[in-house]
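Shown here is one chain on its own, the form predicted on its own, set out as structure tokens.
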Amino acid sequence: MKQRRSELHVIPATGMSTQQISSAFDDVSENDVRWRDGKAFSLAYNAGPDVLQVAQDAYDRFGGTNALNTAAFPSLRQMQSEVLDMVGVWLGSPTTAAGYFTSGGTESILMAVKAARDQFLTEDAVTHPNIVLPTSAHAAFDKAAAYFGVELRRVAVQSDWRADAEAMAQHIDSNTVLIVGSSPQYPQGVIDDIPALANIALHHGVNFHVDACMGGVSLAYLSRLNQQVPPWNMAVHGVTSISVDLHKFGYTSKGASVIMYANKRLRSFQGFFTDQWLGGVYASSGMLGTKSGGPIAAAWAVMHYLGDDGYLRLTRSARSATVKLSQHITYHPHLSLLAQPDALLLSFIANDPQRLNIYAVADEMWKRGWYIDRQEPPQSLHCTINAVHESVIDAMIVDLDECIAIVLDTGKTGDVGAYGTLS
């Protein structure tokens, strides 16, 4: 493999001091986005230094434990169970529901696909499984399809960016094992018509997964803040599984997500079991084998620290910032929202792309320390807005307008970015 550096980095001959390591961290992170200051509108979520400290302390205490076998660490079993119970309330889960703690939204989605595939292979003898989903559904479904040998049938969304339920129904056949909706979908921040999709799933006898990785916490509280929230969770009959990331709007440490199934039978198809080696019985609930107890403990700690009133307060703050930014864009002479945000995500475009390159605006914002996602199609900028942004949204709007003026004046262009990278 071609090396990107002139020299390979080698392990030091003698160990470094903790001070040297701290200084090295300062140096290597010098150009990282200042997410603690609210400069990141993607990838990082911040409810304040006190919450970060609670999460860090819990993670440090349990980071060396191993949740592969909770018989050795019953504390992790208890904390996982209690986290699942609390999350189940947010998700409108029935009393029969059963779930697992996963490492993130991608693993939750992978497991939903794997479970549906194995269920229909076992119970219906489906040999060429497929999934029907809108083009707005997360890219992790493509990853799942590639990993598990499942055909993916993506269907164009409606003009309002929501899933086209009728069109999706036309793509369901005897090999379909799963259909997908989002609450909300990531690219434009709107909630799919979950009841309509659920009815289709029930009619065709297929599973229905709701990806609520972005909305599973915030939507539960937005409905209590006098915002109209359409049916979105397991309270809708026909939803067989739902995912929510706790390390997003739950404000816990990275590596915390939940996938919930309507019952234990559906959940049973997620796990893996073997005794075909010389080490005895091996079983795991998800993609990972060994997994740190740190994220589990941090999730438990943050959820207990914030409590119901804390999450209501944080959701109110994030929604306030979302509304302020969305209103500014709505009345902006050079920008337009792709959709009014149903939750805490929004995406916007340039009214005249030939005159204003929206990616160049992102470049100028990055020069001022603001990190904003780039999307296409269409070429647009995407903001994930959380509690920390309430205190900085006015400054962000000022910089946004100044950066737009610079791009209009100079005619600069920018390059499309990538949500992830293979580097």
Ligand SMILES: Cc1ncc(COP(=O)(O)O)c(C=O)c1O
Second form
Amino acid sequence: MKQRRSELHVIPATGMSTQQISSAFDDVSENDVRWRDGKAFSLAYNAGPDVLQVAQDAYDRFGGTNALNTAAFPSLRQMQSEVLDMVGVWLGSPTTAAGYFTSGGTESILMAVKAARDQFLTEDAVTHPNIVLPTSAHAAFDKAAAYFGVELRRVAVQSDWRADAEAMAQHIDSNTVLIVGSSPQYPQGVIDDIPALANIALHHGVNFHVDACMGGVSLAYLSRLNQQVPPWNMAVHGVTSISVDLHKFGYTSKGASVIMYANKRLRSFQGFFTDQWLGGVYASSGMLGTKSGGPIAAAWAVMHYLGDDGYLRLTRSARSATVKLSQHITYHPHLSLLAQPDALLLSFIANDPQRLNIYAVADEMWKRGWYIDRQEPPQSLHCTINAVHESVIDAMIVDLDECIAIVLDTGKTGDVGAYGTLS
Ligand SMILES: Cc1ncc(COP(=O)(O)O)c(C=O)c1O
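Please supply the corresponding structure for the form predicted in complex with the named molecule (the preceding block corresponds to the form predicted on its own).
Time for the whole complex; same chain goes first.
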């Protein structure tokens, strides 16, 4: 299993024991980033072994259930609705708001675009829908545009990496169905000017989605930790939908996000329904058909296990690690932050990219087990910092400096890689 497979793998003639399976898992995951130990600064989140256990137990118990039809599983309907209620408070949702539990940030974004498109195709004179968004908004919007036949109008961000609201306004026309802002955007970790974008949306009569996949939980708690958090959520008049990922800073199992709409009417454009099938009437809320109850139960369990004070504590830990790393970079002779982090994401560049190849630094860090995200433009590294990092951030900083010294000495180079893969 450790080598690249050259032969077709076949099902064993007789079943393996659970012990054999467990040791095969040890083998196959040998080179995976050790995210439980805080080595991943991208892709994985950890609030400690007890929280992982709570999520895992809930997942085990409900993993075989199916939220495609909650008539058969009223437990899932109840848990989804309770999760939405709790999340609604974080998001500043009005009493009219209505949402759905989805499989992740991408599905939430896909659904926000589809709902806006279908609402305007139905209720307005729109014929060729487009959405207007900053270059910083997540790639899932490109995916949505490709899947749903919507034109994407990307507008350059300002020099502080925030959306340029005025420039975006210039790109809105009678076919615009949606504009987008992020709380915070991923690449540089800054919060867009949500009130300015909301005003533009109201003025032009278009929908406005706030991507709070990264910030929906953390900003709700950072604002209670004496941090200045600008208006970022549905409390801002003019925001028509917002997404938040529970499998990120909600610290629950993967496959958990929420898309919240300002009202039920808009939400109704998300769902799918047909009665043209020999199997009878078919309806589903999102992209999936069969939808495991595992992530729903895990989200419900983790949110109840942690409670408000648990999330406050975890956000404090993650923020303390973020501040430590950002201060180290701010005063570093060879590095610069692209922006002071508004939440728990930061990115940095080499001051002299000719002398210090930043991707080679990431390569050296990976040799020591640290997984750091790479991006461009500009050539930079990106860290998503969560609660598990508080106990390892000092060690990470020591390794970062040693890796920088190695790259300066050797002149090594590296490349940008990719955020996701097609394999
Ligand atoms: C701001 C933002 N939006 C959306 C997403 C997409 O989320 P997912 O990978 O869960 O589909 C991400 C992922 O990192 C993100 O950072």
